[in-house]
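Just one chain follows, in the form predicted alone, and it is written as structure tokens.
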Amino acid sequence: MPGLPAQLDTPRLHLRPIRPDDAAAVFASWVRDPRVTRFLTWAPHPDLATTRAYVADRIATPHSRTYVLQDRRGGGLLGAIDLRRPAPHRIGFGYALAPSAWGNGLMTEALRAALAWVQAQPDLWRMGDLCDADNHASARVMEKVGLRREGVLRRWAVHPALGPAPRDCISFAWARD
């Protein structure tokens, strides 16, 4: 896709574009684990065939990649982040990571690793996006990257591992001066 990176490496992860072949080793360690999507716009993948389905679906996404995070080690999926640009001058993002991974600081590098990207371009003004009010460990990683807490957004989006009605959510950005 134009206008995003092909790939980002960081001392312990190749970040990669997600593709067809990837799909049962997402579906295997975290898109149907409750844990990972309690705070995401979307449900635990019931099945295989969803998991196919949502990679597709992120391949074909125009002004979007989904890097998956390959461990540079071990080769194996550990999650996954998707950058998007919604507007000639930002970026937005989100993520998910594997429990087997979970505390190891490898959202955090993952993120740095994009937002080190997008400071470089210089027709890039800002980075940004949200996490629920309640996603302490997801607003934790925005923080250490250097996003800065710009507020909370009233009932912005339904996490329908926590229900129907929409949940507040802090905004996190960086901004070009």
Ligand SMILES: CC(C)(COP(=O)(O)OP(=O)(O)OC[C@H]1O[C@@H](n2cnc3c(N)ncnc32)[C@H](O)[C@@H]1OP(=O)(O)O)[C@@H](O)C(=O)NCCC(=O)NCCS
Second form
Amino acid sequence: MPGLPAQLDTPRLHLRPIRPDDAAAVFASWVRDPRVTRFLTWAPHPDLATTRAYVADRIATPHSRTYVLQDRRGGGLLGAIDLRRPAPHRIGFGYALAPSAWGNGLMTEALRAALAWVQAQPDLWRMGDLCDADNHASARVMEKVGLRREGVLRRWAVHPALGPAPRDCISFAWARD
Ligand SMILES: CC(C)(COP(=O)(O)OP(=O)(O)OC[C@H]1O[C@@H](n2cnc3c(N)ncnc32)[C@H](O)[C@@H]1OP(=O)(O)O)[C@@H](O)C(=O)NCCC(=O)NCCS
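Condition change, the form predicted alone to the form predicted in complex with this ligand:
To see the whole picture, the full complex is given below, headed by that same chain.
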């Protein structure tokens, strides 16, 4: 897609667009795990067919690209990061990582590479997104990358694992001065 990177590389990861033949590895690695979806808008995938449909949807969604995080040493798929360009001047994102890979700075590394790409595009003025107010791991990723905490959006999103009531979310962003 024009307007989003074709791929990104970090010291430990190769980020490339998700493909239909990734579905089995994605299902096995993170999308069926309730620890991953705790603070997300979607439920764990019950079967591979759901993951196949998810991958097809990610590929078809305009102004958006989902990159799998491929381990540069072993080649396995560790997680994914979505980059979205809902308006020409700004980027939003979302991410999830297999729990076995948590705590090693990998998503921080991936998001840092995405931010560096954004900052190198003169027509992009902002990169930011939200996390559940209790999702401390995600908030730390955004803080460590250097996004600024902008404030709390009350009752912003429903995260079904935590109940039907919309949850408070925190907005983090980088913006060009
Ligand atoms: C959010 C997420 C992508 C972070 O990825 P990561 O590569 O583990 O991130 P980091 O290693 O940089 O760690 C970030 C924070 O996670 C927390 N963390 C570290 N190890 C952890 C572990 N084993 N279990 C849970 N949280 C842990 C710490 O708060 C850490 O901050 P610190 O570096 O100041 O200690 C990952 O936890 C995840 O996939 N969560 C589920 C999906 C999700 O919530 N996505 C974000 C939606 S907004």
